[in-house]
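Take a look at this single chain in structure tokens; it is the form predicted on its own.
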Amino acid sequence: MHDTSRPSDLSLAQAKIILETQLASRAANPVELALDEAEGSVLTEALVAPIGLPPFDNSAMDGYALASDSLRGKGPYELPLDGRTLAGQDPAPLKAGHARRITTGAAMPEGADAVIIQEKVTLDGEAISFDERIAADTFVRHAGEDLAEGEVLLQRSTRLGPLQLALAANVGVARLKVRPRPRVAVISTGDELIEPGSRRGHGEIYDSNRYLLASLAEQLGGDVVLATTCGDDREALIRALDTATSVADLVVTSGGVSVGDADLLPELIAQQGDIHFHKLALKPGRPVLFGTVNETPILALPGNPVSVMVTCLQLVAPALDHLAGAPARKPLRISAQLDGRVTKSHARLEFQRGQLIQSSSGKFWVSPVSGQGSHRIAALRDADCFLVLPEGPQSYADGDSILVEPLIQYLR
């Protein structure tokens, strides 16, 4: 017998605390992955650089390597050449009193401590001449100046993106110990949903939430292993949840979570598992539910597409962080000047869609997009940020400062 009592109308902040409490201990066991498999996973131990960066002194420019102390008195100077060194070669020592042709990234020969760029040199057969005296270290990249051998290159719990993978490769590391991307199952619910491309009857709509959620889950750090649609039928929903919970670390559903006649998920989840919260002081997205079925966490989101977007970014994102063993991301919010007027009379935290621009002076301005209804998916096309309206009635006049959450931090 499961306890169906639960808090309702929590704040978003309270809901995130519950997510962390329930999910932080569920992170997957560490595995070792090759670099080309590790994108989006999270390091379970710090990566210490086995070599310095750069690993050897090298030339920063195409030019000629020389010993600065071989330049005596005032110019012009003339030095014979003793060959050339290309990137990837192990150079012989520089002959005393000579210069050597060298390319960008090539190892500095022993005996050379500076590079003169080719634009400042006149080449005459097997010798160069130039007027400018060159100081030691000119256009030389020194071994370890970017990163010393033994220095921590990546901290534990770092999520691996393109830069982090490039850094690991740059020090010769081919495999990393990580927690893998959490497996996500996505279920769109509703008898009215049909597949894109099929013939639509009156009263039916094409299922867009499945594609929205699956794409968002991937971009937020999940690995979508199942994406399906299910009608508003109790037995079909039970079968869908059984399948989803057997293959995923997190199940995300849309629709069927409010108080309508076909909203079966709250009662079903309460009977099949546990509910940790249902209904937040949030707009859009109040009916969102977090629970557990078959010992697998489930986030049941409302059915309107804008509600799906908001609750996915605000709740699915930190849930995936916890399941990946990473610190929960803290959304970047900036202050912008409002171009227009915004008011709300209700007490809930509200996210409205907006367009953000930056003036030539560097100041950010934001305009609400037309059509703020949670069903208006086309209005999302025109939005690149959320206007964050705090709890309680709010009123903002044209030119007022307002908090804005850019969407670029979530979306590739």
Contents of the next structure:
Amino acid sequence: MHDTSRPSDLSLAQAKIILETQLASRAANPVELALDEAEGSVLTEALVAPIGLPPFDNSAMDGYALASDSLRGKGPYELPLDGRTLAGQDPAPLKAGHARRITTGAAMPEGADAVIIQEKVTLDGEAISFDERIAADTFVRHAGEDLAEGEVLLQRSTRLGPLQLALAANVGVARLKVRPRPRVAVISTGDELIEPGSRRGHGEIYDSNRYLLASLAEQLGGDVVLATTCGDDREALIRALDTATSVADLVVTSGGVSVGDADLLPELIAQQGDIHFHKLALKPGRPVLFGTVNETPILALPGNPVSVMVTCLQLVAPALDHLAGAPARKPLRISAQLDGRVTKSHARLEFQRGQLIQSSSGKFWVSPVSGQGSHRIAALRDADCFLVLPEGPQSYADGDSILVEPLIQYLR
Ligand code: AMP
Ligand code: MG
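Following the display of the form predicted on its own, present the structure of the form predicted in complex with ligand AMP.
Okay, now the whole complex, with that chain kicking things off.
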């Protein structure tokens, strides 16, 4: 294979800077959303805790609340019972020298400063007895020990996931000021594409990129509002782009962006809008294009499914971050030892597909999956990471240390 990179091809790092420059200022306007609508959106202001957590002193266990200084001398101790406090109740003060039956999460009554767990107690009619001395604060969860009232609970620009929504709920906040998830339109392009479920003629293939991209875009923080397929036809492509750009904040296409006879998108986008970059020093995914059509950004990815996966994770992910007003996520890359040998046929940055194995001592090993062709979607199934092979070196020996990007970080 010959090296198809050109000295003029931008690096992935340069491409990401262009993305940021173009997109950071286009983040959607803030809206206020209820918690159950806010998943995946991004805070436009810090969330300050209106109450502390826990909001009041409460029992960590099912047992008996008591005043530790009411235990005098050596045990065993006996305390008469003073009723019961369940979680949710507002307790009356504890009678001096008594114990109160209490459940986990119930407010500590005034006058009590410790809880003895029920397992250590003998209940004898209206009194309890036990041997062990109980120190103040035993099994008491103190108001504000987890979070103080007035503390910043979530910083501005935080993306709201399960924990963040739970935190807002836990301090009683029902609505949040956020930028909503950017709306994404997905268009698969190619005359050969047909719908799964339909009858296939020779030369035709089922459109998989539409499903790959729609699902990835959702997982990466987008709100997919349109997913469609379009043939390699100029007029049809213009119509599809008009529709997509009218409903979405970002259009993501696949196919038709290289130099083949049916690759119409580069010329069409240049005529209908602007191209910010086209072709990167990257494998797979070299022909990827970033432009603007009808004032809407478009990432036009190549058609091969593995190229789609790579360019989507490397470029659509940060694009969605910028449009959401969130800091661009930094891919997590870990060092692993190569199990096998790897060669590149070029000097470009390459993302090969691999399997990560952790030894019993915790060390990471990585082996490339067999079938590195960018059309090999079935081989992609066996991969759980990318081997990140930087610009320059072209061969790696068994045991070499290389950087690996686990795919799980991108998937929710
Ligand atoms: P292209 O980038 O249009 O030259 O397409 C490159 C390769 O990807 C060709 O083999 C296409 O048939 C294939 N391809 C393009 N679009 C899709 C799609 N939506 N689903 C599956 N394969 C595709
Ligand atoms: Mg094509």
